[in-house]
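In the block that follows, a single chain appears as structure tokens, in the form predicted on its own.
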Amino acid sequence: MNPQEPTASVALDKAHAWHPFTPLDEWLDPNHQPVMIASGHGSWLVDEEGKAYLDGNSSIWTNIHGHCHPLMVQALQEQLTVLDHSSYLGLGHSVGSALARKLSPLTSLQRTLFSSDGSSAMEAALKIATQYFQQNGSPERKVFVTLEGAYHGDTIGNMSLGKSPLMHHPFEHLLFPTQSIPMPGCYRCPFNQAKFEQADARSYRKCQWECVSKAEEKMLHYGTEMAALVIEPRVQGAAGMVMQPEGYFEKVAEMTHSHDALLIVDEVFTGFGRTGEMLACNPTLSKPDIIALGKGLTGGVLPMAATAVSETLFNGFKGSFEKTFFHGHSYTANPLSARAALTNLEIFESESTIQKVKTLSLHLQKISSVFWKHPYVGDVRQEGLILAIELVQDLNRKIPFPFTERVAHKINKIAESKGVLTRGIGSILFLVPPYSTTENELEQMVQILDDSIKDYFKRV
């Protein structure tokens, strides 16, 4: 095919359509054909061309089980025959009552409002927060406390809570002051004094934990100020999949409940057994106020998002008409996203989803270590299924390649060609496959991710 004569699709698309984290000259290159996906079926997407890829990004983390499952599709097309959508407010639906009551024992939260994507449920959670304290004796409770580096959405509340340099610039007029603590990524944590070795840099990290210390010190300065702590726990993902060491979460968690502040928990990327639980963060332990869900709630397939809440800030608005939760969206609840969600949960235990996480997660563990032998790799990091290569140009000074020379975005080009699509970040590459990958699609992706790196350092 010339290059210059695009498809029908593709010319459409190049004439319309508008694609978000997407650099428009790039797309827009006459000479850059973009994969048009056509089908997709278990862990595999197939163009239009038919050149079928691997799917090594879950289709940006949200498809956990593979594309088309056929007890979703049987699902939704059943449910299709009943009930479409139906407004949520001040209406309710049974599919709706189902899935907040199947939500409940997940989160250890009693109420769970709905919403359509992750940065909606992130924003809703820091609106009940804020509304709460002002309504229930506490206004001057209104500091948020984030990781430095997190990313928890793109909505104006979301933005001010991880304030990107790079994504952020143009609306920081828009933006409320929030404060950070340190990001607990013992790779690049200034107080780990351990020596580089080729392994995961929690394994052999040195520190007396100051970054726990560091949190507390911005607790105490702030105390009756600081409204919650806002953490995805195990794995910041977006920030770079920076992976914190075991027990971190739990310590700052006890820490916030101790400043009677809220626990905000983000799970929107590591809910529903990326980590090889079905929460990262152990509700029953950690006791979060707040938790929000999205991506894996329907199992990737339509758009939904949860927000779970205590019944304690539940009651909070209670009283009058004026303590009411001003805030909801016009597909809240959608009946077809809320019976694949309970599919999702259904699926999970017909198909024992968690030990099937765990079994591939020990496989990934096993063959990643390729990555080792490249010159440039400086720590290679892992959490259920989710895998990080940090690239670098100096290992001993760990330092990172320039953002803007994107080689992750670069090696990912390689590896499409090669037939697998996966995402990274900056000069870190990421692997996050779907629960329904077999252990030879998973060697597939490693060796492909393990060949673009090749091809990517002979050609500069």
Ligand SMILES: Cc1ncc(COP(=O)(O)O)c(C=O)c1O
Contents of the next structure:
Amino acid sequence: MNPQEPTASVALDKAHAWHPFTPLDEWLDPNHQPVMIASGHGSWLVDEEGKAYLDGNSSIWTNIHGHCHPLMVQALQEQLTVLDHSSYLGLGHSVGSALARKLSPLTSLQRTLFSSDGSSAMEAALKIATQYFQQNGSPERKVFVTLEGAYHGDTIGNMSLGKSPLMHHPFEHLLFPTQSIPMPGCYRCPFNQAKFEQADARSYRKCQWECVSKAEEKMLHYGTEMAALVIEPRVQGAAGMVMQPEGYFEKVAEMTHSHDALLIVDEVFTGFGRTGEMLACNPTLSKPDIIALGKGLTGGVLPMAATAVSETLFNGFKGSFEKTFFHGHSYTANPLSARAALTNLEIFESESTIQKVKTLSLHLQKISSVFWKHPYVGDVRQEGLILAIELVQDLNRKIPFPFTERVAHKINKIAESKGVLTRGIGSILFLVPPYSTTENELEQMVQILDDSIKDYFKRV
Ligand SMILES: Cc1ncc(COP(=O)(O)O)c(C=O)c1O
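In place of the form predicted on its own, the structure of the form predicted in complex with the ligand is requested.
After this comes the whole thing, all chains and molecules, with the earlier chain placed first.
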């Protein structure tokens, strides 16, 4: 077929669909033949032309046990014959109850408010914290403290937590003020005095935990006005897979509690085994007041998210009609999604998935050393099944390639042509494979990404 001639589904797509985070001119360019996914199985996705791709970003960090896992297919088929959907506003259903019950020991939090995506789970967290303080004697607690570069979703509330100049400048006037503390990423940390080594920058950092001191200063400054610290534990995903030095999260969590502010932990990306533990935060030790879950909650099969909340917070909404949390969505606790989430957790148990992730992570650690041979690699860092390769144009001065050069995007396009789908940011490449990935498939992903880096720098 003439590559200029779009297939029927591409033509329809280009005429009617709007893809998120996608520059339109590029997408609509007549020479651009987008990949149209037709089916998925295990760690593979197959396009309409029959070409197979390894899903190297777990379909935007959602997929857990591989595509179309037979137990998931069976459970959803069953559920569909019993109850498809029913409102959760003033009604309940057994799959919703069972899931809320099952999540409680995981989060060490008693209550769960369901929603449909990570942004909504985080938005609910912000509103719960705000309303809780207003109606429980601390209305002055309004300040949310966040990490620099934070990304918690695309709603107005979540954009306020993040404030990316590129993405948010048209909305500046709509965003509420928040306070940020330094991004705890050792590779780019201004306080890290270590000279460059070919290793994860966390392993050779030389600092005095200045990032924690700065956080303390900020919390002291806002004191009783601080509502909450909002934080992704261990890895800030969309910030560029910024990985925290061991102990950082625990230190700022403890500090937050000492200021009687709430600890809101965003596990939308890091949850469900991604870092090698069910949750990245160890809730029994760090004691979050709120944990947001999403993405992997349903195994990456159906949209669902959850805001897990302590009993203390929940109780703060009792006592009068006016204290009600007037917030929710039409599809809250959709029974199919809830059944998918329950099945996801069952597969975790029946297939010892966490052990599988740990074993696969060790293999990834071993084989990813290959990336150091490229002259433009400044940092290779990993947590569980999250790998980031940071490319720089000047190793000693750690100068990144200009964001507008979209180096990661171009390398990812080469990888796509070779059969691996993944999506980096700026000049940072990511590999976030499904847990069903075999060692051999993981080796293919690494090999193809490695070849794609080589090809890109040969071309430019
Ligand atoms: C940490 C984190 N929080 C929240 C979100 C928003 O989730 P969603 O895209 O499902 O709205 C994301 C999405 O990437 C995320 O990485």
